[in-house]
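Below sits a lone chain in structure tokens, taken as the form predicted alone.
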Amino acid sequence: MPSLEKATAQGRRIEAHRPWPRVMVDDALWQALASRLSDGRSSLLGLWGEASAVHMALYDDRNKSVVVATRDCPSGRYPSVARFHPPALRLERALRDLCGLTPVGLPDARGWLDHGRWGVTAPLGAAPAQSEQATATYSFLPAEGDGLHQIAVGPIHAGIIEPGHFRFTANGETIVRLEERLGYAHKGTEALMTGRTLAEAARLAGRVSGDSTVAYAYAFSRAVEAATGIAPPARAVWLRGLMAELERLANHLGDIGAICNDASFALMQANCAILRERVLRAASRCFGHRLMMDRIVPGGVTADLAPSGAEALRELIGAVEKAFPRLVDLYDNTASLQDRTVGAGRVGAALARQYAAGGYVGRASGRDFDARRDLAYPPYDALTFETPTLEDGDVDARVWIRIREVEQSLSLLVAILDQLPPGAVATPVPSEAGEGMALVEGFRGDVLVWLRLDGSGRIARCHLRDPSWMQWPLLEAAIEGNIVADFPLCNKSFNCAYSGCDL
């Protein structure tokens, strides 16, 4: 069986790519690419388009590669992957409504982004055209059976959080069917993005999901990084890590309490609130913002570790070990709760594997990818750490992940400001051409980052992929079976981004 980058040798190589390999193939290369998917040699990173291209990044998990693919779509049409891969159903009509380009015998010919509201058709597209503002008719997949009932939810929800749309089909309050429609917090991110100077779309890299901003910053600076050509300071690098870490940190404890208190056990969502607030509030100590953003830029970083900063992390990560294991042990022995989240939700390990779902539900479900360790970068090459992994897929194994990974968090901030170097923490970024690509593992999973540089160094085109482009499928597979009243809990065990997603 030939590795993904043998499979791809007779491809043409674009040079400029760094630091994995692109190459450009043509339908017959392209649809040997979407079988490797469909039979499970490859896992798909990401599909996106430009005005006449479109693109697949895979993974090989034997080896531990990534490869670009580039159809050329002259005729604006391309072989559907999707056709043999489902998991890249959403990607190719997002990729549609953005570019216009159409893939061949796609399953679902329906929208996805383009609610009809946006006045221009295909506006990433060769000939964006002008449309009338209208809502366009959106029609959900059936499902029949006697006694069956639709119950509609959102998209505007009861608490403050991002609008999306669920459509249940319900017997009685068993769920046999949960379709989702997103999009409705698109801001145009990717055209923004175009043009722009590298200051200038690091800041609104930073601002696809807010509460992944160092992640997002971190995997664009990368990928600009691996365009030109250069490396950031020791010192910078180190930093980042940091940072990212204290990210994740503050998700993974902000999480395990929302998702308590969507079982009603609100004590936990309590104490959980008060350690996510005490990260907060040493981001801020340390680099100047809570959730340290416009803090990672191409070339390093924008503020170096304030003078009392390693002493407000230790007194961080002594205040978290204290209090979390009795946080831990209430979660587990509260029969109540356990009877909420034991077995809800389940997502099959089979299933993972197929959507390639990162962070939290993949390894639940028994996927052992972390892009720190398997595509490692620094400074996380140098370090050591454990990746948990569950099999059960349900509820409690997500937040039981989340538990070990707050674990290896502070083991991580221990090790990094022990080894921390001095130095700079900057390097000036040349202004030249260039293509570059990046994964970052943010703390809902690998964020991926494709972008070009112009001549001058400026965006001709960038594309940003958010991990629950993968997981919000497997949470519609997961909540079949299970009663109305538990979708809120399983949605927040899954915590997928709605902004990272609608761009």
The other form holds:
Amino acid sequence: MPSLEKATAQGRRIEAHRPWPRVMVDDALWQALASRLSDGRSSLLGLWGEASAVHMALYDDRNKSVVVATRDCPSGRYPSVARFHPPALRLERALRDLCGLTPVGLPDARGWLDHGRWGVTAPLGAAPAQSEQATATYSFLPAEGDGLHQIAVGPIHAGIIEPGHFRFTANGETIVRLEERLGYAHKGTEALMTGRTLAEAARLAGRVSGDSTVAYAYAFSRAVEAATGIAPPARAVWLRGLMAELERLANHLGDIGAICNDASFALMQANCAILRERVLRAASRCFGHRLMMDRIVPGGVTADLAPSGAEALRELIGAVEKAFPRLVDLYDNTASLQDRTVGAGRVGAALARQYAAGGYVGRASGRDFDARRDLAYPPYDALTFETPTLEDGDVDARVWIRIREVEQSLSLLVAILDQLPPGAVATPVPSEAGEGMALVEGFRGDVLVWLRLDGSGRIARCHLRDPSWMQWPLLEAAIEGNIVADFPLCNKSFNCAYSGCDL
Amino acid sequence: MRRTLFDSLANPILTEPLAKEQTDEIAALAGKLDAAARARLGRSLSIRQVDAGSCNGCELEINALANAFYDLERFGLRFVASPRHADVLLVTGPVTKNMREALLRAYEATPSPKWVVAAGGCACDGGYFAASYACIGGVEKAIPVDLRIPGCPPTPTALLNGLVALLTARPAAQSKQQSARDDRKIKSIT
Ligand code: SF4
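Please give the corresponding structure for the form predicted together with the partner chain, as opposed to the form predicted alone shown earlier.
Entire complex below, previous chain first.
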């Protein structure tokens, strides 16, 4: 069985692309790669378009290699990947909406991000066209049988969460089918980035999904640095790791509490929310912003650790290390809570592998992937940590993965503080043309950023792929056969990004 | 579980007094609220939060209002699940075109008297997304806004100050009453 590199060796390699190879492929090779995905030899990392080309990023688990394959589409058409590999489905629907390229054979004709309200079609395409406002009806997939009824939820939900629509078909209390419809938070971020300076684009990257602002700014900056061939100073590299672990810690603590709250166990939520608030306050003391927005930029970081920062972090680590084990016991020993989480919303290992689901969703279902380890980037290449995995794939497993990752992040924070090198925190970025790509492990999973710089210090094209593209479809599968009342709990255990995928 | 509960009895209270932040907006708000509406509301406000396409940063800080440090319920503020139960719509995001209709419907479903608070730079004027083909560029372009809370995202303290101002704003002079404000026409839902 040839490796991914061998399989793509006959394609013309684009020299400007770093750090992984990008090759131009023809139809035959494109389809051969699609069948590599469908028979599980490679995983799909991303699929995105430009005005007249489509790109597909693949990953080989065995030798941990990444290749980007590009197919030119002068005719505006290319062979659909989703036809062979369903995980590409929504990516191709989004690509068609944004770039106007037709995936030939795509088994779904409906739009995804385009709800007919932008006043323009294919905003990233070769010829964006004005369009009349069309409130075309969206036909949900049918479910047929005796005694079925539908429940429509959203786009505005009952809680303080992002917008999206869920269409349930249920038989009594049991869910027969869930279909998600997203795109409500589409802000046109990729079009806004085109032609912007690196500083402007970095701020937009940090606002794709606010809870992952560090991960996005980190991935964007690493992609720019790959494209221009520079390396940030050592201190900046380690401060980035510090911020990324603080972000992971804050989000996991918030999630653990919120999941328990959706099982009506408010005590856990109250205590986890206190810990989360302590993390945000420490982040604010260290870097001057509670979510650490706009702190990571191409070339380094904008804020050095405040003089009292190290002390604030050691206090924080002490406080969490004291309180957290007690909360873990509480979770572990509350039978009524376990009764809700164990066995609920199960995702099988085969599905997690097929969709290349990252983060706690993949790891709770046995997919052992962590960009910090498998596509190691500094400072993680010099740090030791564990990536927990479980096999059960239920809500309980997703809680436990988060618990173990909280513990790992705490020890990573200590290790980073101990080794933080002195020196400058930023280096200038040259205005060079080039292409770069980066994967950074956010709290949800791997964030992918791909970009092309135009040589005048501006963005020619930037694509950002949220980990939830590979997780949302699994939620539809996980909920089947569960009762309607367990949906909030299952949904919270996934905590997929809306804005992150809607862009 | 008992230990955790006992501990919370023994530990000092985390809830903090509200650090006052008076913005021009908040001062101006005092002039807008009429006595009749204030009498009807009493000292409590029901808030329906609407995410009109935010990046979710604003939601994180709005959610933080419920934690032990900020404890918004002590001010008589609470979040409700339906706009039909709400006095205030707390709107975030630049109002994406894909969310505009849902926002208008939520506004129309909210009984009068009602107030709209735009929270975060995006909601105030579109923020970083103002120029996008996919956004209308701020809540005001869809529905009338009574209070803007800037920030990206606004801190929980800034959010609390804004919401508390709605409760404590002093009644306006008779001549300044805007009794007709509820009749303001909004663009029809299309
Ligand atoms: S104001 Fe800032 S934090 Fe709030 S939605 Fe906009 S970009 Fe996100």
